[in-house]
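A single chain comes next, written as structure tokens; it is the form predicted on its own.
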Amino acid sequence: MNDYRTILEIITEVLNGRNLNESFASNISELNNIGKIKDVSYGLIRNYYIIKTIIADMVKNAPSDIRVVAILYIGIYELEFTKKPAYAISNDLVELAYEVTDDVKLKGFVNAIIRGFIRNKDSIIEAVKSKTEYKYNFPIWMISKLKAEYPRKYLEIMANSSIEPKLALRVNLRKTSVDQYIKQLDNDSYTYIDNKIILNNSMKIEMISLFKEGHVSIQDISAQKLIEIAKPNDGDDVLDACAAPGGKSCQLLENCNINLTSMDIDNERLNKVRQNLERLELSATLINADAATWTGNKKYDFIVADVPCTASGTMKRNPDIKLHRKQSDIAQFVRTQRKIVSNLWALLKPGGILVYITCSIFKEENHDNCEYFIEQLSMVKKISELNILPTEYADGFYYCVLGKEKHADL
């Protein structure tokens, strides 16, 4: 029951608006079955709109106690998506409802809903299966937007955004080669895609071969595209302007002989950059500052602007985005992105490169912003652009490489 109470706390917090990753990290302990808690918590939120539609059909007047609502979500999730026996789910959750509320009526309410679903599952599913949010497991506004922007791809995008993510590895080439590292792995434990390693099964980070020794890091294969799309020259002064948690900073240092400055607005997240650098035995100058306003004291040859965004390309990794993100958020992120790039452009040397990156799949944050920069920035030229949609193995990402032209007399 202790695990159920932890799951309940996580789901209650997420329904109240808290980030799922943060809630999970702050609620688990060594006393918990962490694997079970993660499977249920993330699985439930990943399938939230299916469960929401079922409950809305069964419960016309939801109780005001959000914990009871969360218990219903847990129950429908387990009945629909796990192999746990129905009687055990019912017994455990009815008991949990009474434990947390000390209310016989609420206990009876939970019992009635869960047992009602068990008895009438087929007819309940038949009644909701044509409803839009159940059918696509996405909020209506996002379904409409993806359909409009990707009329031939929206179904694939949503399907690939609703599955459990795979762990991808980035090999630290300063310590080993990809071929050498693969020899550490069993042939059936990984898939090799686009010259990158995907682990076939999830595992604790500390269990990944040679992770602690700094031979590999976890980084989505779309995020690893940076050095394939644009790579600084040896000796370049490079700024990673929104660096936390440090994946791109470390990748640049693993592959290039550069002078790197890693900056982030959040000092706590900047500590994660520091930790990753130490584990990989790499070195950079760290600065806690806002990329939208920081003026610095030097110019850079190469700037990475991996800007804050809706993170809509990472929904299988961060499924609560579907719950918490609103359509109005997009415009707010766009304003921030434009402020950051406009400020960073002044820090870029003539002849230099700025790589604009988001993990969004929405065009306002991507192609539309790229066109805005071309219109608004001085001495700018677009070198390349890449829009990556979510796949079974990778997140959605966007890259736009902008070059700063030199003056004619330089």
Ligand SMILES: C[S@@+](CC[C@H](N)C(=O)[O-])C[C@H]1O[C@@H](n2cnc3c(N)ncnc32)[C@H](O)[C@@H]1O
Given for the second form:
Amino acid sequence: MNDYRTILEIITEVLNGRNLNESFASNISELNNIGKIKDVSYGLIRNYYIIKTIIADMVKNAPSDIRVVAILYIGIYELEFTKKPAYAISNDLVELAYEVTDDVKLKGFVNAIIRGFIRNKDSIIEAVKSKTEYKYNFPIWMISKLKAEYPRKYLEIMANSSIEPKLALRVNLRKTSVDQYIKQLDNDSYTYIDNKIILNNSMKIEMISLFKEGHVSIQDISAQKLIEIAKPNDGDDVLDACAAPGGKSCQLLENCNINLTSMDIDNERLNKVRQNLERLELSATLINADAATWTGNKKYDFIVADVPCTASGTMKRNPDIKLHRKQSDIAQFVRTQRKIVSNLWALLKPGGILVYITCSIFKEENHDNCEYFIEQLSMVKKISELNILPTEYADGFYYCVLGKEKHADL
Ligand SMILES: C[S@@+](CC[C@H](N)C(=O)[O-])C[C@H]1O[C@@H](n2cnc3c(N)ncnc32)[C@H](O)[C@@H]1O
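Could you please show the structure of the form predicted together with the named molecule, as a counterpart to the form predicted on its own just displayed?
Now the complete complex, all chains and molecules, led by this one.
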């Protein structure tokens, strides 16, 4: 019951608007079966729109206690997506409902809904199967948006955003080589895609071979594209302006001999950069500042602006984005992204490179912003642009490389 209570706490918090990763991290303890809690809470949120549609069809007046709604969602999730026997699910959840509400009526209500679903599952599914949110397991506004932006790819994008993510590794070339690292992995434990290692089974980070020793880091394979797309020269002054937790900063230091400054507005997150640098035995100057206003006292040859965004390319990793993101958030992110890049442009030397990056798949944050930068920034030229859609193995990412002319056209 302890694990169920933890799952219930996480689902209730997420339904109330809390970030899933944060809620998960703050609710689990050593007393829990962490694997089970992760499977159920992430699995449920990943399949939220299917589950929500079923419950909406069965329960005309939703209970005002959000914990009861969460218990019903857990029940439908377990009945539809796990192998746990139906009788055990209904017994456990009815008991949980009574434990948390102390209300016999609510216990009876949960019992009726869960048993009702077990009894009439086929007809219930028949009644909801053509409903849009059920069919696509996505909120309606995102379905319409993705369909409009990617008429031939939107189904694939949604499917690839609803599966469990894979763990990808980045090898620290300062300590080892990809070939050397692979030698001590079991042949069937990894897949090699795009010259990058993907683990076939998820595992605790500490269990990854030579992770603590700094030979590898976790980084999605689309996020690892940076140095293939644009690379600073030896000796360059480089600014990673939105750096935490430090994936791109560390990748740059592992591959290039540069003087790196890593900045982030969030000091706590900046500590993660510090920890990663220490583990990998790399060094950078860390600055806690706002990239939209920071002026500094020097100019840079190469700037990375991996800006805050809707993170819509990472929905398989962060499934609560489907629940929490509103369409109106996009414009807010775009405003911040434009402010950050406009400010950073003034910090770029003539002849320098700025790489604009998002983990979004929405065009306002990506191509539209690139057009805006070309129009608004002085001495700018577009060098390249790459829009990566989510795949079975990787997140969606967007890269736009902008160059600053050496001399303004007269
Ligand atoms: C997408 S994450 C960066 C990921 C990082 N580049 C990596 O590869 O690990 C965006 C980061 O931008 C930071 N951020 C948001 N607004 C910012 C601002 N105005 N100035 C600097 N950093 C900002 C957030 O705290 C967050 O750590």
